[in-house]
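So this first bit is one chain, no partners, the form predicted alone, shown in C-alpha cells.
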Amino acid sequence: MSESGSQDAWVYMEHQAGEFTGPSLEVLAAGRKVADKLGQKLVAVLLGTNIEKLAHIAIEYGADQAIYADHAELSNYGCLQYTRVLHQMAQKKRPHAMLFVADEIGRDLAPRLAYRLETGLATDNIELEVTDYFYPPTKTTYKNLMVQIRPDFATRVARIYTPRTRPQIATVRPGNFKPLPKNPMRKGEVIRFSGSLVDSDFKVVVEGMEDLPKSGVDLQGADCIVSLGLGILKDGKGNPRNPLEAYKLANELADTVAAKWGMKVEIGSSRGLIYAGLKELEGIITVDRQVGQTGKTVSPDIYFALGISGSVQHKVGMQRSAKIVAINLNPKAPIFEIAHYPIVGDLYEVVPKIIEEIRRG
C-alpha cells in the first residue's frame, strides 16, 4: 500500500489457553515504543475463537486500541485463514507499522502478509527506531520512517529502511523488549471485526493439536547465565583441556550463585560450542541451550561468558544483561567490548577464584 493515510502501529498478538504468550507482551512493548515516537494509537491485533476477554486485557497492557476477529474457522492458526483476515483489516484501516514475533508464526505469517500488501518486511529485528530519513538519489526526506535494526550475517548491525509503502512490516526477536507492567484500571477502544473466508483458505485443515515435550532449559527466564565458548578447549598456557572439566566448572558457579544469592541460574553456550560436535558435551551442551542470533536473546540480571570471543551474533543475543563478566585469554576479544567486568586470564584459573569469593562474600 502507499503511504498516504496511513497510521498507528500494530501488533499482532499470540494467545494460548487464553493467555497472550510472552514473546508477544515484549513486542506490545515494542510497538507502543514506536507509536509514542510516531504521536499515534498502539494496536492489538488478535485472530481466534471466544477472544473478546483477551481484547480488553491488551487495552491493560498497553495498547490504546484492540482489534479481533473472532470466527470458529480462527480457533486454530492456518497460514492462509490468517493472512486473508489480516490483509482485510489492514486494507481498511491502513495501519503505518505492524509487528509480529520472530516465531514460527510470526515468520510463516507476516511475509504472506507483506507480498499481499505489496509492502517491506524486516526479519529478526533487536531494536527499533522512527526517524526521518533523507534518500539521496530522489532528494526526498521521508518523515517518520520506522527503523528496523537487526543483525546482519558478517560482523555488523544493520539498518533497514522501507520509505515508499506502508505498512511498514517487521518481525522482532523475543528477549529484546521488557513486557509493559499490566494496568487493569487503564481504558483503550476494542473493536470487533469482521473478516471474510473462502473455499481456498482451507487447502490446509488442522485435524488436531498435540503439545511438543517442552525443554526444561529456560534461558529467557534466568536471573544468571553461566556460558561456554569454544575458549574452553585450552588453558592459558595453550595446553588442550577435556571441555567436560570446564562445565563442570560453570556447574559449580552456578550452583554457587544459586545457593549463595538465591537466583535462577542456567548454563548457555556459543553457538560455535554445540556445532563443534564434541563427543565429551554430547547430550550436555544441547541447542536449546544456544544464546546468539540463532538461538535465545536473554537480558539475565547477571551473564558469565566463560572463553566466549563474542562475535557479533553472540553479543545480539546477551548485550541487554544487566551485569556482563567476560574471561578470555584474549585481550582483543569482542565480548569486552560490551563487558562490565572484563578479565584477561585463563578461566581454568579465574573461576575457582570467583566462586570462592561469591562464598566468602
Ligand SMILES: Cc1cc2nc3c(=O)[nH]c(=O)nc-3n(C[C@H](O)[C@H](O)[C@H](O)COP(=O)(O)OP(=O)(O)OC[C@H]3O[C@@H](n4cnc5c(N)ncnc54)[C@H](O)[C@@H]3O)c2cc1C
Second form
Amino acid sequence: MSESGSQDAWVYMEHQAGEFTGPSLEVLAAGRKVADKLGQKLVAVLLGTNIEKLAHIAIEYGADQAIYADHAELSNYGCLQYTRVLHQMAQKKRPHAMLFVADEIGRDLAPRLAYRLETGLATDNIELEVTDYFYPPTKTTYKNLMVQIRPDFATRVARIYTPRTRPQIATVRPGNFKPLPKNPMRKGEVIRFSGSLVDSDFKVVVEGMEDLPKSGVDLQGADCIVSLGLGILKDGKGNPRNPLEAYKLANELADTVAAKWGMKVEIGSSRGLIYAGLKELEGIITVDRQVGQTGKTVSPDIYFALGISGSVQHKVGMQRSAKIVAINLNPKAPIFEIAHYPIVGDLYEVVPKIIEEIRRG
Ligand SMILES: Cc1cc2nc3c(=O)[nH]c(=O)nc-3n(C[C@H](O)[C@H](O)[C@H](O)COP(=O)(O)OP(=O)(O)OC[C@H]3O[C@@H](n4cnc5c(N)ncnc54)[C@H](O)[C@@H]3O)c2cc1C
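Please show me the structure of the same protein in the form predicted together with the named molecule, now that we have looked at it in the form predicted alone.
And the full complex, kicking off with our chain again.
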C-alpha cells in the first residue's frame, strides 16, 4: 500500500484462555512508544471467538482503540483465515505501522500479510524509533518513519528503513519491552470488524492442540542470571580447567545471591559455550540456557557475565539488565562497553571473592 493516508500504530495481540500473552503486552508497550512518537493512535488488533471483553482489556493495558474480529471460524489460529481478516482490516483502515510478536504465530502471520499488502517487513527487532528519513535515490524526505532496529548476522546492529510503502510491518522479539501497567480507568474505543472468509481459507484444519513440554529453566522469570562463556576453559595463567569447576562456582554464586538477597537465580550461557559441545557440560549447559539473539532476551536485576566476550549477538539478549557485572581477563572485551561493574581479572579468582563479599555484606 502507498504511504498516503496511512495512520496509527497497530499491534496484533495474541491471547490464550481469555488472557493476553506476556509478549503481546510487551509489544503493545512498544506500540505505545511508536504511536506517541507519531502523535497517532495505538490500536490493538484481536482475532478469535468471544473476545469483546478482551478488547476492552487491551485499552486498560495502553491501547487507544481496539479492533476485533469475532467469528467461530477464528477460535483457533489458522494462518489463512487470520491473514485474510487482517488483510481486510489493514486495507480498510490503512495503518502506518503493524507490530507482531516474533514468535511462531507472528513469524507466520507477518510475512504473509506483508506479501499481500505489498509492503516491507523487518523481523526480530529489539528496538523501534521514529524519525524523518532522507531517501537518496528519489531525493525524498519521509516524515515520521518507524526505524526498525535488530542485530544483523555479523557484528553489527542494523537500522532498517522501509520508507515507501505502508504499513511498516515488524516483528518484535520478546524480552525487550516492559508491559505497561493495567489501568482500569483508561478509556478507548472498541470496534467490531466483520471480515469475510472464503472456502480456500480452510485448506488447513486444526484438529487438536497440545502443549509442548516446558523447560525447567526460566531465564526470563529470573531476578538474577549467572552466565558462563568460553572463558571458563582456562584460568588467568592459561591453565586448562575442567568446565565443571566453573559451573559449580556459578551455582555457589547463584545460591549465595538467592539466600542473601532472596532472588530467583538461573544459570545462563553464551552460545559459544553451548555449541562447544563439551562432554563435561552435557545435559547441564543446554540450549534453553542460551542468552542472546538466537537464545532468550533477558532483563534481570543482576546479570553476571563470567568469561563472556560480549559479541553483539550476546549483548542484544542481555543489555537491558538493570545491573551487569562482567568478569573478563581482557580489558578490551566488548562486554565492558555495557557493564555497570567491569572487573578485569580471572573468573576463577574473582568469583570466590564476590561470593565471600556477598556472604559478609
Ligand atoms: C547468527 C548468529 C547468532 C548468534 N546468536 C548468539 C546468541 O544468541 N548468544 C550468544 O552468546 N552468541 C551468539 N552467537 C555467537 C557469538 O557471535 C559469539 O561467537 C559467542 O557469543 C561467543 O561466546 P563467548 O563470549 O562465550 O566466547 P568468546 O568470544 O571466546 O569469549 C571468551 C571470553 O572469555 C575471556 N576469558 C578467557 N579466560 C578467562 C578467565 N579465566 N576469566 C575471565 N575471562 C576469561 C576472554 O578474554 C574472552 O573475552 C551468534 C552468532 C551468529 C553468527
